[in-house]
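Just one chain follows, in the form predicted alone, and it is written as C-alpha cells.
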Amino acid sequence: MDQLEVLVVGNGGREHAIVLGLSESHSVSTLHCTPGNAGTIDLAMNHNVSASDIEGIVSLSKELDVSMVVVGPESPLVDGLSDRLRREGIPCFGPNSEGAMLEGSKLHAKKIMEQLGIPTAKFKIIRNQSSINESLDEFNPPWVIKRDVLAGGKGVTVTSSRKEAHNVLKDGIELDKFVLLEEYLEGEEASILVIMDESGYVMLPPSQDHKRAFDGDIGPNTGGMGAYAPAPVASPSVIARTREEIVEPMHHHLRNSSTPYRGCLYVGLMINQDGSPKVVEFNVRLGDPEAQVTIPLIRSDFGEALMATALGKLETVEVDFSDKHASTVVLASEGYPGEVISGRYVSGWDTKIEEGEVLGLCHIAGAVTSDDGRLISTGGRVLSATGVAPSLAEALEASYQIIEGVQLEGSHYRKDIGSGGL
C-alpha cells in the first residue's frame, strides 16, 4: 500500500486516539485533523474547518489531496459527509447517510432489528400525551425513554419515578412529535466495535463504558466517564452469540444496501445473567471513550485496516490484537454533565508513563491551547487518562497515576472505573 495522507474529522478524545493510532501506522505518512484539538496538534496538522461544515471538509480534502478521510463524530455522517466525499472519489472511513441512520434514528434502528430478528428490548412509540399513563402501565419500572434524535449519547432517560417519566415523555412529544418507551433490560453492559464493509468485518476487543457521572453508577447519564478493555463480561460464549445473532445478520443486511456500509458499527449490548446479549443501541462510529481503549489494542497496521475498509476491501488485510489490557478515566469540568464551567487552565496533562510494558498518556478532548502555550478547558469532558499494560490492574494504576497529577479547578472523575473487570 502506498504511503497514506489522512484527514481525521473531529475534535474530541476519540479523534486524538484515532490520530495517535494512525501516527503509529507504517502505512501513514502525513496526518491532518479538522478542527482537531490541543492533543492532535502534536501529531497532525490542525485545520480550522468545523466537523459540521460538509462542503468545507470536502474542499479541504481536495485541496490537501488526501488518500482517505476518517470521520470521528456521528453528526456529519448523518448529514451525508461520506456520500459527498465518495462522489468526489475520496475514500472515507465512515458510513453513508443511509447507514448512519442506525444512530440518527432510534426508531429506524429498532425497525431494522425487528425485521432481522435481532434481540433487543421491547418498545412502544408514544405520539400523544393522552396515552402516556396507559403506556407507562404497560412496562415495569424503571422506565427507559429515548428521544429519536442525535443527542451525543445523552438522549436516554432511565427512571423509576413515574412523575419524572411522565414529564420526560411529555417534553419529548412536544419537542420531537413522538418518543420511544422501552423495556428495561437487566444485566451488565458491554460495547463491541465492529469495523465492516461489504467484503467482511472485524470485531474489536469488547469494552465496558461507565455512563453515570459518579462512583457506584449513580448520578445523571454522561457521554462516558471511562472505559476498559477487554471486558470479561463479554466472555467467548457471549462474543460467539453476539457474532451469530447480531453482527452476522447486520453485516448481511448492510452489505446488501444500495450503498454498502464502510466504517465502524458500534454495538451496545446488555448481557443478562445467563449470557444472552441484547442490543441496547447501535452507533455508527468508534465510541468515545471506547476508542481510547480499543485502538491501542490493535497490533496490526491501523491505517491499513481503515483504508481497506474505506475501499470495500477489508477482507484483504489481516487485523490482529495484542493480549494487553487498556483503561481510560475521564476528567470532566466542574458542573458536567449539566451547566459546565470552562476557561480554566489545565496543567500536568502532558505526563507520560513508559515503564517496560506499561504505557500511560492523556487523550485530550474539551481543551484548547492558549496563546502562551498553556492548556485551557473548553468545558465538558476535558481529557482522559489512558493506561495500557499486561493486566487490567496495571493499566488502571497507570490511568489513575496520570489523572491524579492533572490540575483543573473544580474538575471531577470517577474513582471506580474498571472495578467490575477487576
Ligand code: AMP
The other form holds:
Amino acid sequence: MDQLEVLVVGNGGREHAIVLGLSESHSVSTLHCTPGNAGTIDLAMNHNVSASDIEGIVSLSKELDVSMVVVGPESPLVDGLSDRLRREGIPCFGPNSEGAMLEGSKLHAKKIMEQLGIPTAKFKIIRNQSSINESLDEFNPPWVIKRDVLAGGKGVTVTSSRKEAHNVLKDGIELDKFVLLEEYLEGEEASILVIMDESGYVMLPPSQDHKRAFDGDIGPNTGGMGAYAPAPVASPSVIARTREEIVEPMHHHLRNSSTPYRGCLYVGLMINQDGSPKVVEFNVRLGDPEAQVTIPLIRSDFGEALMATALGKLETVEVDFSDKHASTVVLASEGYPGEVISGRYVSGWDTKIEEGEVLGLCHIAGAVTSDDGRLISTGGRVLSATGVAPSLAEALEASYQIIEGVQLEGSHYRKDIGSGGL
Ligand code: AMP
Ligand code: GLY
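Shown: the form predicted alone; wanted: the form predicted together with this ligand:
Next comes the full complex, this chain leading.
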C-alpha cells in the first residue's frame, strides 16, 4: 500500500491510541492530529482546529492533502463531518450522519433493532407526565431512563427510587418532549468494536470497561474508568451469538442503506448468566478507553485496515490479532465525574516499561503541554496507564506500576480494574 498521510480528529486517550497504532503501521508515513493533545504531539503534527469545526477540518484536510481522515469522537460524525469529507473526495474512517444516528438517537437505534429482531431491552416512549406512574408500574425496578440526546454517557439514569425515577422522567419530558423508559438488564457488560464497511466486517477482541467512578462498581457513571481486553465474559459462544444475532443483521442492514457505513460500530452488550447477549447501546466510533486496550492487540497493519474501510474495501485486507492482553487504568481529576478541578501540573507520566514482552505507557487524554513544557491537566480523564503483556495479570501490573508513579494533586483512579477478568 502507498505511504499514507493521515489526519486523526479528536483529543482524548482514544485518539492518542489511534495515533500510536497508526505510527506503528508500515503503511503510514505521516501523521497529523487535530486538535490532538500532549500525547499525540510526540507522534503527529498537532493542528489548531477543533473537532467540532466541520468546515475547518475539511479545509485542513485539503490543505494537508491527506490520504484519509480518521474521526475519533461521535459529535462530528453526527454533525456530518464524514459526509462533507466524502463530498470533497477525501476518504474517511467514520460513518456519515445517517449511520451516526445509531448513537445520536437511542430511539432510532431501538427502532432499527426492533425492525431487525436484534436482542435488546424492552422500552417505552414516555411523552406525557400523566402517564409516568402507569409506565413505572409496567417495568420492575431498577428503572432505566434514557434521554434521546448525545450526552456523553450522562443521559442515562438507573435508579431503584421511584421518586427519583418519576422526577427524571418529568424533567426529561420537559427538556426533550419525550424520554425512554427501559427494562433493566441483569448481567455483565462487554464492548465489541466492529470495523465495518459495505464489503465486510471484522470483530475486534472483546473488552470490558468500568463505567462507575469507584471501586466495586459504585458511585456515579463516568465516561469509563479503565478497561481490559480480551474480556473472558465474552466467551467464544457469546461472541458467536453476538455475530449471528447482532453483527450480521446490522451489517446486512447498513450495507444496504443509501450511504454505506464505513467505520467502527461499537456494540455495548449486557451478557446474562445464560450467556445471552443483548444490546445496551450502539456507538459509532471506537470506545474510550476501549480503544486503548484493543488497538494494541491488532497485529496486522492498523493503517491499512482503516484505509481499506474508508474506501469500502475492508474485505481485501487481512486483520489479525496477537494473543496478548491489555489493560488501561484512567487517572481522573479531582471532582470527576462531577465538577472537575483542572489546570494542575502532572508529573511522572512519561515513564515507559519495555521489559521483554511487557510494555507500559501513558495514553494522554485531558492534558496539554504548557508554555514551560510541563504537562497540565485540562479535563476530567487526564490520562490512562496502559499495559500490554502475555497475561492480564502482567498487563495490570504494568498499568498500576505506571499510574502509581504519576503525580497529580487530588486525582483518583480505580484499584480494581480488570479484576473481573483475572
Ligand atoms: P448507555 O449510554 O445506553 O450505554 O448507558 C450507560 C450505562 O447505563 C451502560 O453502560 C449500563 O451500565 C447502564 N445501562 C444502560 N441501559 C441499561 C439497561 N437496560 N439495563 C441495565 N443497565 C443499563
Ligand atoms: N467507554 C464507553 C464509550 O466509549 O462510550
